[in-house]
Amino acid sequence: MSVSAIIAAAGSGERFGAGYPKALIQLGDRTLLQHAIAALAPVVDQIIVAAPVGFEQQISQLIGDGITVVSGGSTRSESVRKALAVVTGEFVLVHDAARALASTDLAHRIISALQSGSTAAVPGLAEVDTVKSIDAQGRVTATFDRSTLRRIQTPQGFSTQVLRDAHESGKEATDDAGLIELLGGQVLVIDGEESALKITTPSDLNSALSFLGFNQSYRTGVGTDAHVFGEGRALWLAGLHWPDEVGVEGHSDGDVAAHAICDALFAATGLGDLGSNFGTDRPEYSDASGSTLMQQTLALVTEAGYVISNVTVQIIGNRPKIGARRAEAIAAISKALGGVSVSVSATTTDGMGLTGEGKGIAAVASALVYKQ
């Protein structure tokens, strides 16, 4: 019995934010769509790929001869229905370029599914979440069971006939076996793999790496800061201002949260540290905030090649109390950095010490980076 896939790539990528489509994208030694091609060719008689509008030519370059290249649609549903017009196979597995890693191992078992009697058959992953569905004011209006839920992956296989009967409803779905189950027909779940993602954004890209045996050379580096109260300062702390809340003495703003944290990254990655970057010889930085200079250091640690994964620091003193505005803290250091992903605790010392005393304010941060 013959089989005929379908890899859908006529995505534009907008969501990558590579200015190009995603099947394009390069992921290890060659592209999404390549790696595609080559998990379904041993087990498949043809293959069809839906190029984006334009692309068709370049793709047809890329992937060489033996492969039919059509041009896709505006929806998915759209570019699957123009491939089945040259669909040749009695079976015909449907896949997304995006899920690039999905293994040959995968669709043999999907066509297997399709031989021994079902006519839709697909790949899913057992839910490990706690799923809930809201309303349009985001409260909850159900809980799910868990053990019932899939998370569906491609490629999914069906009975040529049968797929192509769904596709003339002229219905749309987020995959083919939604067709499929709105017109009431049956779909089998087989085990998916993990190794079957969507790569929809750059840190999905970088979790198939992963999976290619490209793991990232993760570094971790720990920062510290202290400052006096200095009265007639503002307190600038974790990249807020505190209002009646005596300021600290310093070069810069005296944010010690922001500098811990600018020293953890510079320890992470072998950059320096605080005072070498930004110190008093350098008087462009005296009185810059707290949010300026991690900007300026997530410019120094990209420059240099690494990604900052997560950064976490905690604040160490009798005041302010924190907790009222940690998620403002959150958010502030979060921005500041580009959107990574931030821990802000607080404790004392108990009485003891400089932060102990009342007489100042301490940090100690920790980052974890990896090379790009």
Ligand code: CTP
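Here the rigid core means the biggest group of C-alpha atoms that line up within 1.5 Å when the two forms are laid on top of each other. Residue numbers count along the first chain shown, from 1. All values derive from a computational prediction rather than experimental measurement. First, how it differs from the form predicted together with ligand CTP.
- The two forms, fitted on the rigid core, differ between these two forms by 2 Å or more at the CA of residue 304.
- Comparing the forms between these two forms, the C-alpha position of residue 44 differs by less than 2 angstroms, with the core used for superposition.
- After superposing the rigid core, the Cα of residue 178 is displaced by less than 2 Å between these two forms.
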Given for the second form:
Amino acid sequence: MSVSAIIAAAGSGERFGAGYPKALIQLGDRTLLQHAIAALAPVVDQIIVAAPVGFEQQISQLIGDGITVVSGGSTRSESVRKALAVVTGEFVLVHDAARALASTDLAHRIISALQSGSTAAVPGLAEVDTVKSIDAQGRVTATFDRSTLRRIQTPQGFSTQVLRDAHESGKEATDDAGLIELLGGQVLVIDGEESALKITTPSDLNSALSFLGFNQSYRTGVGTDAHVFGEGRALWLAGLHWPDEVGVEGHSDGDVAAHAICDALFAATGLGDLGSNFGTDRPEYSDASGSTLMQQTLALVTEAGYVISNVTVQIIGNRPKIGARRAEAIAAISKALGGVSVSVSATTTDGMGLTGEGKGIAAVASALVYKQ
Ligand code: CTP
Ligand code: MG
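Cool, the form predicted alone is there; where's the form predicted together with ligand CTP?
Every component of the complex follows; first up is the chain already shown.
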């Protein structure tokens, strides 16, 4: 059996408010229309896109050869009717570009229902809210039995002849299945998909991004460290050796920037702190360099399922002067952390406190991470 697909993409996207047609809105790596096409292409023989008037050529160029573009109408039904005129398949799926994330599997299940003898099959989800109807004054006139209600989605599948008859009836409905119902035809509802939501507003786009795995839940952490200067010690700071500077006391290399960053990462991921991970019960880390500790921290954070979005560190002290080696410091920290985005800044404290008195160096770091 041959199956055609109509993608209704001719709306203006008023409620979304992008200032251009909704089908052309970008969702991740492609437009809503391209998502919809990619989902249906594997299971249909012909695709027809109803494009907004004036955007036909732009859309043709975007989606490439092999897909028919027709000019849409002023209502969704009219757009579908215009596309229906060039359908060649025995069966037809009618799909909204706005339901960009409906899956190939959903389209496949609709086609299976048609193959099993249904002349109209649509996806639907259970209603979770109580639905009431109201009068013009906002007073409730009826409460529906929620268990019998379904929220209907697309793609909707039809025998092409049945859908043509329905569209020729001249009746109006808010979806294609509705036209069939008005003529007394049977419509089968199969399980829909939460991800097949209709993208109407920017907040829906956000939900769609979440379905694609964007919009991770982010976590932040801060970390600080301070060490006092120690004559005769080499200075290591931000993963770099500073040859003409006085170093700081402490075991390890005393790299306060690296230590603050590790603490910020442990705080963000809830994995404890520098002491609990590399402290006295882990003697192998007692002389570890700042770079090694950052590498080890990255390994622990990754093992716990987190990805580092970025880290920042501010070095607080009268010396060394950071500016001239900022790019080097960023590169060294980023390398130790697997290439993440890093920023390094520096400040003095106006002669006050530990580092202002010139006794040592401190650092404050922040980290942003998300769960893989
Ligand atoms: N549609 C269409 N032709 C129209 C109106 C709508 O093909 N004249 C399509 C839309 O492109 C969309 C689907 O029908 O893929 C569902 O419509 P809707 O979500 O309402 O999209 P828009 O009409 O673009 O949005 P709005 O109502 O906010 O303007
Ligand atoms: Mg609309």
